[in-house]
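First comes one chain, alone, set out as structure tokens in the form predicted on its own.
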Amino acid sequence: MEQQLHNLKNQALAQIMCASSKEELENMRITYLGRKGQINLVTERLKNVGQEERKVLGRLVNDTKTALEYALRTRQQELHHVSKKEWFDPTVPGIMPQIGHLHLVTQAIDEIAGIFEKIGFVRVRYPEVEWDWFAFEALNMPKDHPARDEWETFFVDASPSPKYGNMVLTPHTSSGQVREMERVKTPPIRMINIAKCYRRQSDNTHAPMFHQFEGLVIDEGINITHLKGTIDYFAKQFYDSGRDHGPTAVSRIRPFHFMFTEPSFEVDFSCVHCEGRGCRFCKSGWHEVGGAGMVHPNVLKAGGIDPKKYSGFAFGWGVERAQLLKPGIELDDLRTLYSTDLRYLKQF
């Protein structure tokens, strides 16, 4: 009987593998595993054998059933795939999976980095958690300066450094200026630093966490014309790229006061929506994007650079604020960029 079971198993498996339709498989299931199938006929004969032999044959019967059931399922799946291939048309376009994309702010950061890299700027990155010395002291800010107040800056609850003072969340990428001077030691320096910044501000043009890009150029003979030329270059590359007509974006600088530059300027770009005429996005035809100026001699000294030999310019602008001016964006609230609404994010 043991040999009979082996032969029955091999015979059934061979027939299942050769089956060409689901109907054939169903007939084989009935023939071998049905209530009156051949496996059950063998099982009924087990009562006529001895107890020890019955145990061995019982296990063999169960193994045979399991093997046949598995073979039937496998062959049924194979026939299912074959039947699907029979009607498949390879010229029919496939259903493309959903593919994500970079966030709008990340897109802007990549574009900004690429624009400045074309004119020799090297991108660097410095800590988001910074010391008071690099964020304020080295930038010529006195201890009573309003920016060093807890209502403006996020202070970290940590032990102060004997050398560098309190720990803060960096309020501006300008904190990387002295770090870059210390790293390079001897000019020329042509740096672009793009990083997260933190300030206790929140309105339609400010957020507690935002991104800035900081430019720093130091060399012999650097003056305001180099600064203005760099600003104009960026405006035309960032705002006129891909537009049908020629360059229209222009910049202007207005006298201002920053502790770490002298002279200092506020930088405005003409509105790309109305091209300077005035509209609901700009009101006056201009958008303020950030500050700029010639690096203060005290800052050069803090970075170990001789201000009598070298001069430089610096600028620091908000990535989000600059991005709001891009053609096609048309947002009047910076905070919308950090919306979790996919209906908005998918547009970009």
Given for the second form:
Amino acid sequence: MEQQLHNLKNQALAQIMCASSKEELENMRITYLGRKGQINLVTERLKNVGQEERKVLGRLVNDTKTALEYALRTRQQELHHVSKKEWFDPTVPGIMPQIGHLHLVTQAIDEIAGIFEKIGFVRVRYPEVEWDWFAFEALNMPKDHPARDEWETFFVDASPSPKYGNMVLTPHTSSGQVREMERVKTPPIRMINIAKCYRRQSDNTHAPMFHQFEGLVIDEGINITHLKGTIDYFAKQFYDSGRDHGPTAVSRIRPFHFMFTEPSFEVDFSCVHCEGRGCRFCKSGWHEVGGAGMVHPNVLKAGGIDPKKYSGFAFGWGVERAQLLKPGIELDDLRTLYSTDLRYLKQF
Ligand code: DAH
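Next up, the form predicted in complex with 3,4-dihydroxyphenylalanine (DAH). The previous block was the form predicted on its own.
Expanding to the full complex; the earlier chain stays at the top.
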């Protein structure tokens, strides 16, 4: 009888494992575990055997029952999954997962960093919550100097540092200049600092939070031709249409005044829409993009660098502004970039 039970168990397990439908499984459950099923028949017969044998066989019957119940459950789950697969209808239109991409400004930042890294600049980042010293004073803008007004600064309500003065949200990436001099200590320095900046301004060409990139080169014998060459290189690379003879931008520098550079310039790029002829975007054929100049000796001194031995140039522009001058990006309101309006952002 023991052997019979073993055979019954093996046979039942084999059949359950091969069952190909839920109905078949249900029939097997009835055949083996049902009220009049095989297992119960065996149990009936246990009444006629001796007590000792009944004990052993009883346990065997229980084990068999448990094994069959387990097998039935497992096979049922398997069939459930299979049937799901079998129900797959390839004619039903698929559901396209939402595919995201980098924000237009992040794309611009990556591209700008790449262009400067190619000619040996090192990308750095400095604090957005900054001390007055790095944002102004070390840049040759003494306390209460009217030149500071241009930066429309947000002040942080925190106790001032005895050494560095008030806490501010950095209004420009020039705050990275003296920090970089302190980091590198001995030139050469080739820095590209790309960061968020903040100013109290909001209209269709300004957002209170925006991005700038700041270049700083310091070494022996650096002069304006290096500055002009670098700016021209950037203009060509950034506005390269990718076509052999497509339009690209050239740069020009105009005399200007900044406290932290001497001489100082404003930088213009020729318009890529009209190749400098003048159109509805640029009017004059040029777009003003930012400032530049030769680093003021006082700034070098603030950074612990000897102005008699070293000279340098710096430039700083808005990332958004530079990017929006590219062909194909027309924007009535710059703040749209930060509006999270997917209808706009998806286009890029
Ligand atoms: N930091 C200036 C601004 O935000 C731009 C600038 C002008 C940066 C002259 C420079 C520079 O490095 O040399 O308007």
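In this text, the rigid core denotes the largest set of C-alpha atoms whose superposition between the two forms falls within 1.5 Å. Positions refer to the first chain, counted from 1. Treat the numbers as computed from the prediction; the structure is a model and nothing was measured.
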Practice problem: Please check if Leu68 moves between the two forms, taking a CA shift of 2 Å or more relative to the superposed core as movement. | Solution: yes
Quiz item: Using the core for the fit, does the CA position of Asn298 change by 2 Å or more between the two forms?
Solution: no
Quiz item: Does superposing the core leave Pro162 with a CA shift of 2 Å or more between the two forms?
Solution: no
